[in-house]
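First, one chain by itself in structure tokens, the form predicted on its own.
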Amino acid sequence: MVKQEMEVEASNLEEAIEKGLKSLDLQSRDDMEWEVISEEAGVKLSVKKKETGSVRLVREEIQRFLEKLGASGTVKVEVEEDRLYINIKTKEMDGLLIGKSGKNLESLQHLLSRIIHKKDDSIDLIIDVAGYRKKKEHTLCIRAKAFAQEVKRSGREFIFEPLPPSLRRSVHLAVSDIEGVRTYTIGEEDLKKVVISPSRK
């Protein structure tokens, strides 16, 4: 994934702009914003992709939501394949927004998705707070691969604890390319669990 914002250095402004376009994989200057950081030994620029309408909409709606909560912080939006990954960082409410075992985060995901889909229902988004979901996803994928190997060795199924939809998806994807095992889901609503099972012969 190409970074959305970075710093570049060159001997002059034109070269720095060209370098920025190449680094961000952009064709036109109209698609890039830049700011001169220093002009001491050459030119140093901070460059980033211009926000699309959907990114701007998401950022503005979430900032407005945080203001209503009385929270101050940052909303970082990254484009990941066909969806937007939004990482919210507040100065005082991260723990509250995440909740026990990420329960409040799932409610936040549902609420903000509904707010944004009222304006544009084509936007696919994942809400995170202080990188909690990303860290949990990473740990879960490592666990899923280890359990898949154990299922292959023992021939016995492994059942995960109840997981929200986005994390269930991560488990399915983590195990999908491992031969000899398959995954399926059991349970209802909030109690759905992913099962790693030996593949049927």
Given for the second form:
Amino acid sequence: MVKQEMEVEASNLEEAIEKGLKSLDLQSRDDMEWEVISEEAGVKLSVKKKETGSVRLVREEIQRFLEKLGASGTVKVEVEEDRLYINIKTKEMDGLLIGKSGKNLESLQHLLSRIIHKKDDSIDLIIDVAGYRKKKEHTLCIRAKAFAQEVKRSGREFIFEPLPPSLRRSVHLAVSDIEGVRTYTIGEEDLKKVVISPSRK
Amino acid sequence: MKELIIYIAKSLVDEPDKVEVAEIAGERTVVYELKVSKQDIGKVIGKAGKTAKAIRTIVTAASMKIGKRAVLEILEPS
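Since the structure above is the form predicted on its own, I would like to see how the form predicted together with its partner chain looks, so please show that one next.
Now the complete complex, all chains and molecules, led by this one.
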């Protein structure tokens, strides 16, 4: 992965800027912020990728939320393929924000999505606290793949426990490239479950 | 806490000027009464009460941190 921020050195400013663009894998100067650190014996720059409007909006809004919540912490926003992944880390509230088996995290996801969609409803975001969701997604993927093999072998359906939307998505995706099985959803509202079923009758 | 509830409510509604929160302090519990404009009530309650539930969860988490029970009541606009 390309770093978001780094230091570069060159004999003059122009060269240093070019070097910065190259190191950050950027095309245009408009996409980079820089600051001169020293100018003795060549130019030393601190260069940084500029945030896009939506990344800034999301980060600032969530920081404001944490402030009002009385939680000090950091908000990291990563741009993923079709969504923004936001990982929140607080000093003392991570456990409270995650809740029992991630229940509070789902509330946090719902609320922050609503708040941000009020400002820009084109942003797709996924909220995490201390990497909890990432870890859960990972174990769920492994389980889904194992169950898919079992379904293929036995020819019998497997029904998952009720899962929130983002985790159901992970299951669908994990199984999508396995031949001989398909997935669908049953149930309503908070009790939706993914079913892995044999695709050949 | 009051500030948190005001911030959340104002972020969700179309008429933030009409958001009001009253704080009623008891011995162990503080009740917060949230009032929004009639057309915004759906925005703070959400589909099947999902948004209201989410606000309550966050309020409870924040109250656990400060060690005093907080209850959120959403008032029906008259």
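For clarity, a rigid core is taken as the largest C-alpha set superposing within 1.5 Å between two forms. Numbering follows the first chain given and starts at 1. Predicted model only: the values in this text are computed from it and were never measured.
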Pick out, from Ser113, Lys50, Glu78, Glu67, the position at the hinge of the rigid-body motion between these two forms.
Lys50
